[in-house]
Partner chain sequence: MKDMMLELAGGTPGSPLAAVVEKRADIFALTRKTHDAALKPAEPGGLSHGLRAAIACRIAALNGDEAFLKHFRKALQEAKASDAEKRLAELSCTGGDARETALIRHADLVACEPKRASGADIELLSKAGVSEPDIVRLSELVAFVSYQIRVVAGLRLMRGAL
Amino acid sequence: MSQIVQDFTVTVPEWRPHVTPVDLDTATPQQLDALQVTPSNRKISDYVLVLAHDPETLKHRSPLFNAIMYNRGGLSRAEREMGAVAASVVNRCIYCAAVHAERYNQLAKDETAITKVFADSTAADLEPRLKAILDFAMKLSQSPPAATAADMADLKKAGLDEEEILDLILSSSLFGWANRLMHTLGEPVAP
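Structure of the chain above on its own, please, the form predicted on its own.
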């Protein structure tokens, strides 16, 4: 039996669902239609195949995910990934933290920031813009009402414009939801 992964890592663990994923060979037309839009350019994951049990919701979820995480303009892709990592650290979602830490490292071409975040969480010593992004995303993930106008001012002081701040709010919030689904529907296990 595989052991549940409990520590943050950039090595993406296997995610083992508690619910049997939809089998593409026996999927309904509605499920197949909902699966036409995948969350990334990778193969359809077991997570998405579990979500396909509710095709109407999945049909809306995947385009929303893509629009938040992959749209052009606004916050950089790497910084959106940092928002996802921050939310996943707060929510202790080992799987999502690993996936999005790996993507951040690839996009930023630097592993230092993620190493610091995984080691020191909110005390991570990062360059000012990235630190402001991390702090805001973590605060928003811990308790949305705790994110105040002063936090928004800190983001602006760090160089973020309103469109970038909106992207950060959306990416962090998206992962507050995704993390809870991941926890409920399965668990990360060592391969």
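In place of the form predicted on its own, the structure of the form predicted in complex with its partner chain is requested.
Partners and other molecules have been left off, which leaves just the chain.
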């Protein structure tokens, strides 16, 4: 049995489900539709196959996820990934944190920020714009959400415009959703 990954890492683990993934050979037409299975696309992750137990929400989840993380304009791709990482650190979703930290590092062409976030969490010493983004996203991710008007003012002071702020709210909140599935329905194991 592979070792469960306990610490934050940029090496993407494997994900071992606690719930049996839907079997494509016995899936219902509605599940196949939500999975967007086609003869040329039968490679679907166990995570998405687990979510296929609830095809009605899965059907909207994928386009919604893509719109929040990849829509044109607004916040940069790298900064949206930082929003995702911030939520994943608060919720200790090791798997999501690894995937999105790796993407951040690729997009930002920098590994130092993620190293600091993983080591120091809310106390990470970052340049002011990234620090304002991290602080806001981490506070919004708490239960109950703890972001304040002062955190919002810090985002504006750091130069974020309204569209960028909306994208940050959406990307960090999206991972409040994703973490609550990925971290509870399975666990990260060493590849």
